[in-house]
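Next comes just one chain, in structure tokens: the form predicted on its own.
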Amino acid sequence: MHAFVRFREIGREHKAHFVAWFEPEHHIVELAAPFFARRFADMPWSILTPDLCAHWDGHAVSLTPGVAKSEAPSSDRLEETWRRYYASIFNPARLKVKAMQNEMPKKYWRNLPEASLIKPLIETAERAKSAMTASAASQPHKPQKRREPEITRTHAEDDIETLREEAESCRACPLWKDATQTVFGEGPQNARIMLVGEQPGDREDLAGKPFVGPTGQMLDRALQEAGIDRSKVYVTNAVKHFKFLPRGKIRLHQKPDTSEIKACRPWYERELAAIRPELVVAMGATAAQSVFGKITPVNKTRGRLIDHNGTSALVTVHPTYLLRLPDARARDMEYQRFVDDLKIAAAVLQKSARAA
């Protein structure tokens, strides 16, 4: 089930929902659902089967009675794109039909969009292999020396709108090539709290704004419970472009590496200089690495105020971590710890307000 579920998109962007049809031979839907909740935590989905259906809303898995196949979508706008992609990665020189059929049993083909291509691709494999053999080998590309972006470290005149416009053309690391757009920070320039996340997700990449998907909804709820008005907080990410691994029409979130965090850190430094917050909250290990300029374990530094270059900093988990917890009881406990961390930030604001 993990390998042969294919989601199809219903709706677009913020209203998108992903639906898949599957016909298991055994009663495995309830056991398999947490895997999909972890892997596709930032997209709402439904897996329909004849006996039991599983649904994910970004917070919890729910189960409903089975439905007929006619209730599942038969295609979507990216179907043809996925077929072209599958055909392009099909390597006739490495074709082993029996091994392929063992890995992809024929009984699942009727629900796989790429299945219609398998037979013609196999039939033409020998001709394609001969054509590949006859073709001259291509010359490898010469490595290009990357030009470093011209970013001045001190900009007393910077404002957030100016930074946002500059960041739209950032080419400091390769992530811009596949991302839809730069997702810059958002919030008032006089914000006293600056929240730093990891990187934009799929929804944020499409919308061009930070924390607008399921992770953003959880953050909003936690901020409200902690007594913090999000509209008065500046929210940004350590890395401004979405890093992902394509899997057909699905984009799987990938953790930024150190070189990408370092390449994007000048933007964080300029945001920090423009906002001048009283407190920076680093959510997750990637954010902590950007804020402190070095690898910083979350568990060892979590939940206490740290003075860093004259600015108070607070480390906590990233909301996505909470969404990926499969156990409801553990998720509730960790969510409350997250709210408690944010209450420390709220207390800083209250103390500052009384002093003023």
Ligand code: URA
The other form holds:
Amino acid sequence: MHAFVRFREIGREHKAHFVAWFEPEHHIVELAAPFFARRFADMPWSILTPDLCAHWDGHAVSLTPGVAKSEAPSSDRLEETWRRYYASIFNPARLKVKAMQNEMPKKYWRNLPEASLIKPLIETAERAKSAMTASAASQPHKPQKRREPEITRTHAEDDIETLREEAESCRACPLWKDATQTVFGEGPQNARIMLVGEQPGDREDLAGKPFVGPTGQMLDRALQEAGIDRSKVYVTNAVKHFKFLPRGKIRLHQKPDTSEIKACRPWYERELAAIRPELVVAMGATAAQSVFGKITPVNKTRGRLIDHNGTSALVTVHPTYLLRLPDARARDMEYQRFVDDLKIAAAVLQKSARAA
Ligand code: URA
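Pass me the form predicted together with the named molecule as well; I've looked at the form predicted on its own already.
To see the whole picture, the full complex is given below, headed by that same chain.
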């Protein structure tokens, strides 16, 4: 079941639901469902079978009685692409029919979109193999001329507005349930600096924008003192929903845990791919964990440029930490250190502007 379930997309692109039809020989649906919940945690899905159906809404698995095959979609917009891909990776020179049929027993074929290709691919394998042997070796592609950064950015993989819309319905962790809305990153797509915070606070949750409350005001002041124009910076958070404990009329901030940081990390990665900044500034431990993909102590990494998968990263404290320091003198000193860290970011920008 793990290998032979094929989902088909139904519904609108941003509110998509993925539905599969499967006919197990044994009562395995309930046992297999947690695997699919882990494997496809961020996509809502249903696996329909004649005896029992399993559903995942991004939060919990639920079970309902079985249905008829006619309830399941018979195709979707990506089916032809998947079949073409399957045909293109089929290597006639490596064909071992017996081994293949052992791995992919025929009893599953009737529900696999690629199955109807298998017979013709096997039949034409000999001819395709001779043609491959007879043809000249393919030549390596000429290296492409390096594109100018501006052009690369306009062709970035995802456009931030599309990502923002997609993230509105994110259910990858349970935080969406109590939060008012997803608070996605904000700033120009060609920003050269990306600032990453922890998660939206109370004010951000209501406004739908990152760093607009008291912490945001302190951040704005520090950026200004460091010589960085916030309107040119892309500002986001490691976790995009507000996590809190209700206490009367107050919503008490709760630190996101590792599972929530991990569940949200794909958004950070896609923002990074879309913005392609010269420098990422991780503010605080949660941001550092998201940026580096692992627990990263702030004190050990703070204030120096670190290369992370080809992008420069800088770790500093979270501005909320400064607001919470009880001693005014310590607060002033720490604030100054924070500004000094941001000045490192400003210097990176100046240096690259001079080099351009
Ligand atoms: N703290 C954060 O980490 N992010 C915000 O957006 C606001 C406060």
